[in-house]
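A single chain, nothing else alongside it, follows as structure tokens in the form predicted alone.
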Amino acid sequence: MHYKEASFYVDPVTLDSLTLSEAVSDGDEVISGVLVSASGHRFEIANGVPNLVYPFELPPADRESLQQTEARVDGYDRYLPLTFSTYGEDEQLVRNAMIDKLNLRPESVVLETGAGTGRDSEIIAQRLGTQGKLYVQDLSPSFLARNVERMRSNAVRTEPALANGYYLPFPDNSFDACYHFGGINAFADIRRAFSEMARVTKPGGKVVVGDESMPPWLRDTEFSRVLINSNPEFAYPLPLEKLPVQARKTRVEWIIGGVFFVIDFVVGEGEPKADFDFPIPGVRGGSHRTRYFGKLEGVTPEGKRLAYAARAKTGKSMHQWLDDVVRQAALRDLGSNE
């Protein structure tokens, strides 16, 4: 890793800044050392790659997924093209179409989580110029090592790290775009993963995520049953309910034979904004805000009938009639002259 990148990383638990110590370097490259936070958390650097994985003891689901991943690293690149050829798809066209959704510029700073052996990393790097930068992360040491080797001759600055996709070691608003394809279904906390991607992406930036998921309209078909029998991950539901509140202009597309989803969204700030205070025309009247925050206890059916009859006689909206009546009665009972 480069010296100045050490100050960019933060403690993935507390988000405190990290201090580089015990560093061994080769020029501006840190070969080994330790990144330490104020909380005392220590993250080792080995062969130029920081290990920023948290939790320090992974949950069972993550441990099992990591074991399975490590076991198949040797055959991964050899057999992965079958995923595309099974459905008559061109792998490069599909991957490029997904990366198009990131809206990258030559100077973009991009995070790829679950980067694997780098099949998408090299395409992302091709979209960046000399001012751009790509951070690649994976939970698997073996897969990340293949990624580092693949990206070694790439001209774009690439910074690899071992990290958990739902505890990202970066400050808020660090990236122009965030990308993850494959494996998110196996995360122990998918909701937190989406939240973290939105947290580290600048407002207005893009998040693009994809994985297996049989669409609802195909679930009760032989096509579906055959695929799920071979790969149970096709039965995983589409994780729309796990998206963060910051998701804007959200789109869902099924690709690769219609059995992989791609979700992309623009990162916003907090909950969406809307005008809840404009007067709503019509008999009911009021505003969205008064209709929600101005609720009172119910009345008898006869009281409701009389209220509607009186409102109609005055020509006011029900909101205005009720507001006037309640105010008058309250002031009378309180003995106020306001």
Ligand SMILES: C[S@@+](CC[C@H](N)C(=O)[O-])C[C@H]1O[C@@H](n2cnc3c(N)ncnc32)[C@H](O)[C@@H]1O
Given for the second form:
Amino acid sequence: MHYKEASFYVDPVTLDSLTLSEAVSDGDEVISGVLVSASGHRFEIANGVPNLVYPFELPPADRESLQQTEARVDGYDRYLPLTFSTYGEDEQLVRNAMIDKLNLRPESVVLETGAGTGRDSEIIAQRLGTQGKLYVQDLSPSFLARNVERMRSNAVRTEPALANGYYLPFPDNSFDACYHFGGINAFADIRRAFSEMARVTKPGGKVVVGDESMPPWLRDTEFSRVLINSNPEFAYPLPLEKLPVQARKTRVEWIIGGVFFVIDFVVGEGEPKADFDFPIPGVRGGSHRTRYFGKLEGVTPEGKRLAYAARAKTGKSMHQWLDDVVRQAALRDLGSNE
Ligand SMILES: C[S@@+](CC[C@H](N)C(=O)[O-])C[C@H]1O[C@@H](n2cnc3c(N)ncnc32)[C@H](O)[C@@H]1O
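Mind giving me the form predicted in complex with the ligand, seeing as the form predicted alone was just shown?
Following is the full complex, with the preceding chain placed first.
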């Protein structure tokens, strides 16, 4: 970990800044030490890699997925190409096309979570210049160690850390782009993962996430049953309802034989904005705002019939007629000084 990173990382749960202590360094690199937050949370640095994983006691789903990942570290890079060749796909082409969606520039600062052994990390790094920077994170120490090994000879500044993809140890608006491919289906909190990616990405930046998901229109096919039998992760639903409200220009594509999704969106601020105030043409009249915020109580069927007839006679819109009637009656009952 570079010395300067101590002031960039934050406590993944409280978002408090961290203080480096007990540091042992080699030039600018901190080899070991502890990052401590105001709340007293301690995050160890070992072999130059901070462990910022939170919760300290992982939920069962993540513990199980971590055990499975650790167990397959040796075969991972050997067998992973099968994921692509099964469908006649070229892994490099597919990964490059996903990374295209990040809209990277040479100076981009990028976060990759669930980075694994670095099969995408090295492609992302190729897109960055000396001003760019790549943070690679994973839950699994063995996978991240492979990643560090793979990225060692890379000229681009890379900062590895152990971290949980749904508790990101960064302040808001830290990155130009955020990327995650594979493994998110098994996260104990997928909604929080998307929300965290949106939080740490600057408004206007990109989030790109992919994983297995058999499209709904293929679920009842032999093709689907064969694949789900071998890998139950294909049965995971597309996590569209777990996207954050800040997601804009959201796109979904099915890739790798059409059985993996890749979702990408531009990070916006809060809920989308729209003009709720233009007068809506027609007999009802009013605006989106008056229709939603101006609702009053219901009336009797006879009162309603009379109101409709009176409105038609005046030629006003229903909104205008009601607004006039309610105002007049209210002013009459309140006296004239309102
Ligand atoms: C299928 S691998 C994909 C690795 C890499 N992205 C690739 O494309 O080769 C899934 C990765 O997600 C990581 N992972 C699983 N749960 C995680 C979590 N809660 N937070 C961060 N990483 C996680 C695993 O350790 C593993 O490295």
